[in-house]
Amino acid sequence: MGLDRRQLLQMSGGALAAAAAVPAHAQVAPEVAAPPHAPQPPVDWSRVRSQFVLAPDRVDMSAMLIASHPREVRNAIERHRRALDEQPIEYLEQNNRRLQNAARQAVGRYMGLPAGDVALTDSTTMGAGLVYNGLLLRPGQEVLTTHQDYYVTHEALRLAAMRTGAKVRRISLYDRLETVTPDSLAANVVGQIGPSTRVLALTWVLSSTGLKVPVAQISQRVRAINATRPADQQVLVCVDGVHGFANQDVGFQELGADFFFAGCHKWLFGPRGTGVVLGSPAGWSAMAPTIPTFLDSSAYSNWISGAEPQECTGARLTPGGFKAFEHIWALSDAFVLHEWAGRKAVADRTAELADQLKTGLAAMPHVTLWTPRSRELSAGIVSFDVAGMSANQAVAKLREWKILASVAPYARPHVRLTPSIRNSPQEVDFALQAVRAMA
């Protein structure tokens, strides 16, 4: 039977008025935001829901693209904004430094690493910027990318290549989508590698495809060719880990990236214009800030004694200067969400929700599935075409029936639905009603 909008929001929208919220931490701005104990699962995620504030009387399956802030992040953002209104500079005093760091740690507690080796940026691109462009190559080096990579990929290597006088080398992913594993994929990228390689520039989920490259075993055939090679040669892996971060039960050291850039204002649903860089010692050793800092005290010292600067290191390559902090200092807030679910919990919902609609989209045969069904080759975007009609005409139908769809910006455009958390399975019924009636 098909729902109509109504029928839908009395199946999921009494969530969407609920006010049951999610425990907050104390109003004063903490060092380190405090996550609430975790539920027992079942997650009730009705709750989760409860949290945003997104129009009713729509379907929202873009979670790729920009957040809505949750309660917590939107509560943050207006305390902060509220006190830089009163009493600018000393609150600005007291509490820049104070809060950054207190961001950095949530970081590296969500994802299993030092707070000293979080930088904060404003973006996924201004982090892949920071990344190649700091990065120390030498003319002769290499960076081997894919074809299959995205524009700021591609653009910022390019930048560093004119800069560094290193060469960018595009390879492809893979020869048919449909027929990829996770040890086919990570054999191709490895056995392309040369001796001068010094870069591996992946992107973990794909974009275009929704593909999920399988980082973590190719980071583990690259230690394997870094045995042999002296520090100095030795392959650095960068992530632009973007629609992996917050849907995904994996950290840092599990991926075994050297390098690892996300936005924060996504599947995180963090404050809007802001991301991290995340740095192994390796990599921090092969790297130079761009931007200068105000959040290591020792870089303005260093300029005041005329000393030289020390190794790059997480405050190091964060930004300085003034920005709209009252979103940076509530960057610690948008965990308290993600951790009272859990991290295996957010991970396996988004899963849930992404099978369900790539399962519902192969059965049509008008629709064509591009993202792979298995969840080890897939993450929250689910990328299909639709018979008889371009990209933006689909997605523009789908507005129609008001559901919030993307295309995905690539020489060859796909229809994008990424549900999330903030989802239901009514709203995947919904949305696969829509695409059936394409037909």
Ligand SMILES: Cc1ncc(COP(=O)(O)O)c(C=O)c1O
Contents of the next structure:
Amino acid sequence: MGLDRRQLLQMSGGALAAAAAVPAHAQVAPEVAAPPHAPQPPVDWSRVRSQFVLAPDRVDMSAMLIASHPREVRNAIERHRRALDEQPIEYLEQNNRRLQNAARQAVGRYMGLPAGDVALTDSTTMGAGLVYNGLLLRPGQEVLTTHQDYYVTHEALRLAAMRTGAKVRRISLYDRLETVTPDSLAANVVGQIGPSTRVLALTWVLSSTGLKVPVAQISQRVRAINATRPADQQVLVCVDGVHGFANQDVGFQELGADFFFAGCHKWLFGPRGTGVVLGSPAGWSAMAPTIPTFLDSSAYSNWISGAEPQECTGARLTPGGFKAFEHIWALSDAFVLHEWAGRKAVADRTAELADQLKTGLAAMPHVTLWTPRSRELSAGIVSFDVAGMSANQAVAKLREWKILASVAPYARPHVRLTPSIRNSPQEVDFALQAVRAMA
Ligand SMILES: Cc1ncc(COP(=O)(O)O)c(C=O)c1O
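Switching forms now, from the form predicted on its own to the form predicted in complex with this ligand, please provide the structure.
Let us now look at the entire complex, which starts with that chain.
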């Protein structure tokens, strides 16, 4: 005996009745509005801080780890979550491709490249895996990286070398960090490129010392080498960009990299579990996807017709599968705050707070500051040691003051405080007071 529609609605109460009453067109989520005009400087940073619900009794200087969502992102996630819970399949069908493409457009607008060259991922780590696994390397070709790079780059390269037969060679970025200059660093790295080097794997801002690697100068020198080589032997510059993404006023073209990958859940304060890969035409021509995509409309038609897919693209590199869509779809909303404040103002504010912190730390005899003072060689990460304490002990001591720092997970650990646009000069002073008390 079947139920008729009236009985079904009565049994399931008001919720189903209300959802059923929502016309399908009302379920099309808005793409994020065009960014409002940036305010005239100076930006009201207390207004930026008020977008976050961070516990007010803490000084959170851990922007380099995991984001707290600002209001626009929280609201968007909530809106999508509710709609998905009410009408999962209809909402998915009407919004998925559209909102993922809107996110790619927002990233492209912010970093200055076509949306088609943007892939969406879950994290920096996934980006590194997709890029280094996907590069079409041959036995005998070399990948050059540095001793100072992070676990994620080293491990992704080790796995890629295992599969392809390419060789990984590690060099030191510098002899002495204290005397490094952008020019000496760029000359040192590029000077180590050999005839079989196909990939240069770098990190923009190192999460150990906070050193910002002059990627633009390096890419410029690499271009001169590439001008003398056939296309399939040119050096591809690949960059873990996560600790410069959304705190530096630099676009993808200025960096000059072939691949740039970053998580969006750190300095951008985007939805947790989102990230991007950006690629250049030379990069895409040397790349194959690792995970089947759902985003590229030709993927299924190629499958059905048996056609060979075309060259890799941002859409093709974007892993398919059903996911926590409410987070991915809220990615474009993360740019509202950054575009309201302006990319340059965000970079200036981050540099000012980091400089205030470094100036205070450098004046303390019991502190060794590792991060270069110059803005050319640093971003928002500030790394240091406290005499007589391990990095873990110093971070634990800061927690007693409710100051949230972290330990760099490297062979040589340092304490990291990472001020961001969520922080104020008063909070930096408070952190300095706490470190001073460790003498
Ligand atoms: C340089 C660098 N790359 C990658 C990661 C990992 O980032 P994600 O959590 O987005 O994978 C980290 C960790 O914070 C890092 O310091």
